[in-house]
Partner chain sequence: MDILNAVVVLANFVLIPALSYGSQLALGALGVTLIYGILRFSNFAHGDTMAFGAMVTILFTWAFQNMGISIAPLPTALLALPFGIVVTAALLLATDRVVYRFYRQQKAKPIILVMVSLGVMFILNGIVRVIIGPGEQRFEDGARFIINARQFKEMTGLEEGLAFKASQGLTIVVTIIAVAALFWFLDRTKMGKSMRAYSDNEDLALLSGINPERVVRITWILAAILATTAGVLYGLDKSFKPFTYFQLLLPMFAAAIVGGLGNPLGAIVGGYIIAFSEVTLTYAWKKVATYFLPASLAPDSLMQLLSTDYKYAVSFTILVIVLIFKPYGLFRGKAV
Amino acid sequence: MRNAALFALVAALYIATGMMQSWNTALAIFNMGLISAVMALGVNIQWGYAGLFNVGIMGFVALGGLATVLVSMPPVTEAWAAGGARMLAALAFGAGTIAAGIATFRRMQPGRRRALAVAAIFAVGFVLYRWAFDPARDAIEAIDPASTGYLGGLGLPILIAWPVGGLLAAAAAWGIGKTALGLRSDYLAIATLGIAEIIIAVLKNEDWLGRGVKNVVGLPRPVPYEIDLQDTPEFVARATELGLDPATASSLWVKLCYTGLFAAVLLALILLTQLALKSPWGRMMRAIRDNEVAAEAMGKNVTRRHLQIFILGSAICGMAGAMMTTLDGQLTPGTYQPLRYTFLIWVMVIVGGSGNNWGSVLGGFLIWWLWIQVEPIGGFVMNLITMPLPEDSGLRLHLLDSVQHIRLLTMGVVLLLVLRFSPRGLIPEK
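Could you show the structure of that chain by itself, in the form predicted on its own?
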């Protein structure tokens, strides 16, 4: 009953937003709440199931966003003709160099000869890579840089980008996990944060891949465009029967379509994660989390299981990133900030209840609503408080200008209150 009451309270917040502001606003917040809940589920799998402290969530979300461009945007034929083949050759040189270096390192006996051989392979491979990469990059980025300047994508339906985003994030997580999962938890956090910043730096600077900070706009949509609905006589007639303006009705319908897609993904993930949590595999993961030494003594491969859960959680975050970019309709690498895509997701998991999937979902909806709404609410309250002061009062102007910081204050206060009165979260793990 307590859990149901908490979900009812959060639902009441969204309903009140629709009644007091607008249903368009409420649905917009709710859709991002669905995506935030998916991200929180991914982090909960890593931290709540296995105790992995990953603060590189931002990087995996960004890779999911990149997947929408690589999958859904039409290919730029001029760019492919100018340097596409040479760019593929450069990437093949890079991948081959890494594979050859790893194979040589594993097959040769430790010593000076192995070190020299590996160094020679990487030196030669780097030269070949740059020989092919630099001219291809310059040729691609020179093709109409105002509107393209990149290779484009495959021109496939954008819904395919959601699982592809998960796969892309999973591949990156495999590479990161192979090198970083042997570190202690605090060092793992530093490593994942640094790697996430590297991913963002690549997205910002490699224009041939996703236009960098020039952004990719006009991504295809899996739902109708509002203007197309307004030009449809049947839709306009139906909206008029319901007493709605066609423009408002079209906006509501598009948001409801997104809600259906995002809710289907979230419900499927909850079902799968709940089944996994209650399975022998889930019990094994929690045993490893609680006592690695005892689990290893029972024959469990702790490192391999950590890598497995790290990949799964990162894949879910990557899928959420693809969903978010689909909703925005554009890829903007400059907007990926640790505060929004790492810290805030961790607050959702901690407040909701780490180790409990339903708690993470609750935290996703609650914290996202607070993140969006506390600023206008705080502005309203501050106007009431400062009403007795003169219009030109320095104190009044300072307080009103500081309302934007109430978001951070609210997150800190909520986190402290939950940790003080419910340290295991609003819906704790059983």
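Predicted model, so just to flag it, every value in this text is computed and none were measured. Take the two forms, find the largest set of C-alpha atoms that superpose within 1.5 Å, and that set is the rigid core. Positions refer to the first chain, counted from 1. Compared with the form predicted together with its partner chain:
- Once both forms are fitted on their core, a CA shift of 2 Å or more is seen for G378 between the two forms.
- With the core held fixed between the two forms, T410 has its Cα displaced by at least 2 Å.
- Core-aligned CA deviation for Q21 between the two forms: less than 2 Å.
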Given for the second form:
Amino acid sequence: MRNAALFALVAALYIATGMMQSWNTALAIFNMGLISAVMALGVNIQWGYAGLFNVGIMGFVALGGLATVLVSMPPVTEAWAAGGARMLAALAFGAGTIAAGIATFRRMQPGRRRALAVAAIFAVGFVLYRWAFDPARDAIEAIDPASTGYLGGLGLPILIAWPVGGLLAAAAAWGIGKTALGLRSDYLAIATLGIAEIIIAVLKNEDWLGRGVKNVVGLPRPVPYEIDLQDTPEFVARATELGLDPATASSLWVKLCYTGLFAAVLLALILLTQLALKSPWGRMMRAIRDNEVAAEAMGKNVTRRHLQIFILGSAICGMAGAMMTTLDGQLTPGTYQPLRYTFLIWVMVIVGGSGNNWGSVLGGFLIWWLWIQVEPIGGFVMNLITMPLPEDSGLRLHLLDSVQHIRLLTMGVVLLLVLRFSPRGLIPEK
Amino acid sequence: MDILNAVVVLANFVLIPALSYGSQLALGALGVTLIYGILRFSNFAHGDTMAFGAMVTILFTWAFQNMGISIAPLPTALLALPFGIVVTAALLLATDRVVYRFYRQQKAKPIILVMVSLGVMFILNGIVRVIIGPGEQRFEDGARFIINARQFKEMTGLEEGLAFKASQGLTIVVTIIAVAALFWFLDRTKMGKSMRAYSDNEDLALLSGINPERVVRITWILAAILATTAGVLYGLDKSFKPFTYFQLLLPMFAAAIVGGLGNPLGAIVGGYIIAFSEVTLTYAWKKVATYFLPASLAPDSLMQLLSTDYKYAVSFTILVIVLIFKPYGLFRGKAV
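Previous: the form predicted on its own; requested now: the form predicted together with its partner chain:
After this comes the whole thing, all chains and molecules, with the earlier chain placed first.
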């Protein structure tokens, strides 16, 4: 009952936005709300089911974004001709070096000789890798740098990028989980913080891969373009029948198409996560979370289960990242900020109710709406507070200028308040 | 002669910058490790505490500059530093009272405290940006150089110049003083001894009549001193920008973990290890190599192993290596 009321309340917030601002705005916020809910589900799996603290959500989301480019953009044939083969060879060689280093480490007896051998493999491998990699990179980046300068993608439908984004994120999560899980709990937090920064650094600097800060724009869409709709006579006729002008109607229709796609993903995920939570697997996970020692004594491999769930949750975040980049229609590595992509998702999960899938979905919608609306509300409040000050007072201008940073403050305060006074969130775990 | 020139280039671009950056990291990592040792959680807010302390110091510096107070040739910021420390310590004690104490009394899991510190981090970050803005601030004054490249060339007659910035010299001197004072405090004073006892074994320390709240308070004050000093030195040396302090979090944690979380000596060693690896791996070795190698072997590439954009990857890689092979760090920190 209470839960239905809470969802109704959040729905009312969106409807009120639609009535008071515009339906276009409300739908735009709602679409991002759907994506936020998916991300929150992914984080909730990690935190709520297993108690893993992932501070690198941004990195996994960005990997999903990269997947859209790699899958959907048309390949740049000149760039492939110039350095594609050499690049692939260099990357394969790099991966081979790492594998050889690990294999040597496993095969040899511990001691100084092993350390020297492994170090030598990595040193020689690195030099050879750079020897192969650098010319290939320069050749690729030299091809028409203003519009391409990268390898492009596979030219496949962009919807394929969603699962691929999940796979990329899963691969990264596997690497991190292998090193940091099974150690003390803070280590995973620090390691994920690091990997997220590095993934963003790679996206920003490896121009041959995703054009770096030059951004990839004009990603193909899974839904029709507004301009095509406006040129379709039937659509225009429909719109006028409903009393809408074609421009507004087309943009609403496009947004609704996205809403349908995202909602389908979200519903499928909720179904899967709920089934998983109620299955023996879910019970085992919660048993591990609540008492690791006891679960281990019962013969459960805690580290392996943690690795499994860390990969699953990160994959969902990667998929959400791919969905978000699809919605934006462009990959802009410069816009990934930990505040927005890691911290905000955490606030959603904690406020919604950690351990409860419905809770994190609710949190996703509610906090995203707040995040968008806090700025106008904050500006309004700040205007009221600074009313007594003269129009051109430096303090007033400074305060009005800093409204955008108040979002950070508000979200931090919300998180601390919920953690302190209602740690189980709006919809607590049963 | 060539060898001497090569050594000068090396000192100018690698040794001195890495030494001063390492000192800043060491001071930061000391704060992280002290809090871990006593309060038993990784404090994600430490980077933004540094930003906050540096910001307060900058505001005092500006006020002093306006009033015409200066201690030239030393930067005015040095005079403002104690004021910054007092305000930051007050802030940390207040956050402990309002936020952390509750969880301590609840005996919450360390990971909850980590999460709470993340919330504190965002609030501090917001406060800093509201007060001073997200942009870059310069506040250094006083002498720029202890020795600049031209003077050095005239003095020694070498081709290569050596510049030793006042901020770098100051960083090294202040770090030595701060570390010496900290170790004297931990080793010699009664309070320091009870802190170490508390860090080693909480229950035993409580039994022997140590007041835990007092230990915690002193820890936060020490953290404020270290964080503000590190933040101001970093700001003087590079420049003050709120976001860079968030990015310092990873190298600082890496330094603390490499040395062994909870071990102060380890944090210092870790800071220098991280700084020297970062600088040597991202430095273009071409110039040094041309002095060492005969002309026929001179390299045409820059001989840079990693672009400077990947300097965080260096601390991260070191962190991963340590986590795999020596999860308790070089100096064996605390297990939880």
